[in-house]
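What follows is one chain in structure tokens, specifically the form predicted on its own.
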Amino acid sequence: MDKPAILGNTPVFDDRLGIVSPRLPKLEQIQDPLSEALRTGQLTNHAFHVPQFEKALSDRLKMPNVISVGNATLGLILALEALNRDGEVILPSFTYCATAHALYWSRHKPVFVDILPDTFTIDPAAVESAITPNTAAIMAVHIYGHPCEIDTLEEISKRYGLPLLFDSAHAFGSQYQNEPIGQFGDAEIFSFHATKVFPVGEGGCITTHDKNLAEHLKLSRKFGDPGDENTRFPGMNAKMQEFNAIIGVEMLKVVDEHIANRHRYAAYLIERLGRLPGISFQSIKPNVFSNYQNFVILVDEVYFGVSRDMLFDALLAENILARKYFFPPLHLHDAYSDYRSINLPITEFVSKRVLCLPFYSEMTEKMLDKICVAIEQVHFHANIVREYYSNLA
């Protein structure tokens, strides 16, 4: 087998293969509604296309209340503010920073807990152990498209009388017990960012069964103004633009096709990379359907031959941009330095080994093969790669 590029060979890709590549509608597919929006100047304030998009989302998710927002971070802040509860919010440290940052802006204190070792989602037992009289809510996160242990979390939230929110940024199109993610807890918050399975550029939505909560969120995303310019409370500007909704309506037509593609690509990568010692994957539970928002591997240095960080560098030399997602975990970020002493062994174990590979809604077998070849070459020449690193030191 050829040596990897980090040892002087030619990279497997001539051009950089980025971590994501959103598949968006062609201009001709959105030209008519876009031209009409530009002609009328109705670009925001839910003129036409945002309500149309919300209705389409409501139908798909089987949810009566879908509230579009400018992005998921704003959605998290609005949902947390709407709880009208001070105190602590329990959440995983193994998540994107926006989950915890939203607590800062809603004036809540994070309480980081550990994750499950197979799905990397929040550990319900750790959640229950962290509940105190100061707990205001539970914020669970669906990771890489895999849903949390929803039934157990809902049982805990009801038993303790605590609101349960789901950061569902990764999970549009995923299912739990054959039902779409979006139907659970007190509210779920989705991201439609360009990096997601369902991209509209910037955007997101909140789903809830609670009509009163939905009405509050609709006011809150528009300064607290119901339309008479007499604000009922201090809200914010969290509105989605018409342009993003136009893209969203079109993308709903193809999102299932894109998720099906991702399942095929994931099966190929699991079969191929699963032959290598020291490579493992996120477990997919039998009662869930993952949209495969991200495809991740765990690298065991002892059996694979090199560390996750060495593999990351070696892939970069092959023009493959992987991502250490999520490393470091949030309790080790500078922004949360007060939490560095907490003990989250599974979170730290996973975060030191996890690597997200480039993964798109439309890939070719040649692209997938080259990614696998690059990883196989590093494993085959692991001794020389380690020697290369020792010489650098």
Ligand code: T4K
Second form
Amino acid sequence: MDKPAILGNTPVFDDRLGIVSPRLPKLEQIQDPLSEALRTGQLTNHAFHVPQFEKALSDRLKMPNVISVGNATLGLILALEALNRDGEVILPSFTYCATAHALYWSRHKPVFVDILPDTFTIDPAAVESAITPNTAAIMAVHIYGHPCEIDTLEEISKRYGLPLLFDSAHAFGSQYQNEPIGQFGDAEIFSFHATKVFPVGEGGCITTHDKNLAEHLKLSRKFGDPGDENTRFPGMNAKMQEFNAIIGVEMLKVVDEHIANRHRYAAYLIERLGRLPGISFQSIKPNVFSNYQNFVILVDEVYFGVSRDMLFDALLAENILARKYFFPPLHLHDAYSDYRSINLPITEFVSKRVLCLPFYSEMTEKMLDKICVAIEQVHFHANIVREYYSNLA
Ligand code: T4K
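How about the form predicted together with this ligand, since we already have the form predicted on its own?
Every chain and every other molecule in the complex is listed next, the one we just looked at coming first.
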């Protein structure tokens, strides 16, 4: 087997392979509505395409209330504010910073808890142990598109009378027990960021069964103004733009095909990389359907031969830009330095080993093969790669 590029060989890819590569509509598919928006100057304030997109989302998610927002971070803040409850919110530390930062902006205090070792989603037992009289809500995250243990979380939320929110930023198109993600808890918040399975640029939406909550959210994303210029409360500007909704309407037509592709690519990678000692994967539970927002491997240095960080560098030398989502976990970020000493052993174990590989809605077999070859080469020459590292030290 060839030596890896980090030892001086030619990289497997000539050009840099990024972690994501959004598959967007072709210009001709959106030319008419785009031209119309440009001609009329109707660019925002829910003119035409945003309501049309919301209706299409509502049909797709089988949810009566879908409230589009400018991005998921704003959606999280609005949903947390709308609870109108002070205090602590229980959430995982193994997530993107936006989940916790939203608590800062809604003036809640984060309580970070551990995750499950197989799916990396929040551990319901840890949630229950963290509940105190100060708890205001639970915020769970469908990490990498894998739904949380929703039944157990909903049961806990009911038993303690606590609102349950889902950060569903990763999970558009995922399902739990054959029902679309978006149907659960008090509200779910999706991201349509360029890096997501369902990309529109910047964008997101909140889904809820609660009509009153939906009405409040519709007001709060638009300054608190129902349209008579008498604001009912100090809302913010969290509106989606028409351009993003135009893209969204087209993306909805292809998202299932994209997710089906991702399943095929994931099966290929699991079959091939699963042969390597020390490489394991996020478990996908039988009662869920993941959209495979990310494809992640866990690297066990003892069996694979090199650490996750060495593999990351070695892949970079091959022109493969993997990402360490989510390392460090949030309780080890400077922004949350008060939490540095909390004990989250599974979170720390996973985040030290996890590596997200480039993973797109459209990939060629050659691309997938080359990613595997790059990883296989590093494993095969692990001793020399380690030696290379110790010479650097
Ligand atoms: N909750 C969770 C659990 C989340 O993961 C996120 C966001 C949120 C909430 C908040 O959602 P939004 O408010 O964003 O709707 C990225 C994204 O910016 C962020 O949306 C995402 N999670 C997070 C996991 O990843 P970075 O800092 O890794 O992005 P960046 O700029 O390094 O881009 C990654 C790759 O994507 C690059 O290789 C290039 C490619 N890319 C990027 C952009 C911006 C494109 O191809 N097109 C683009 O427009 O954070």
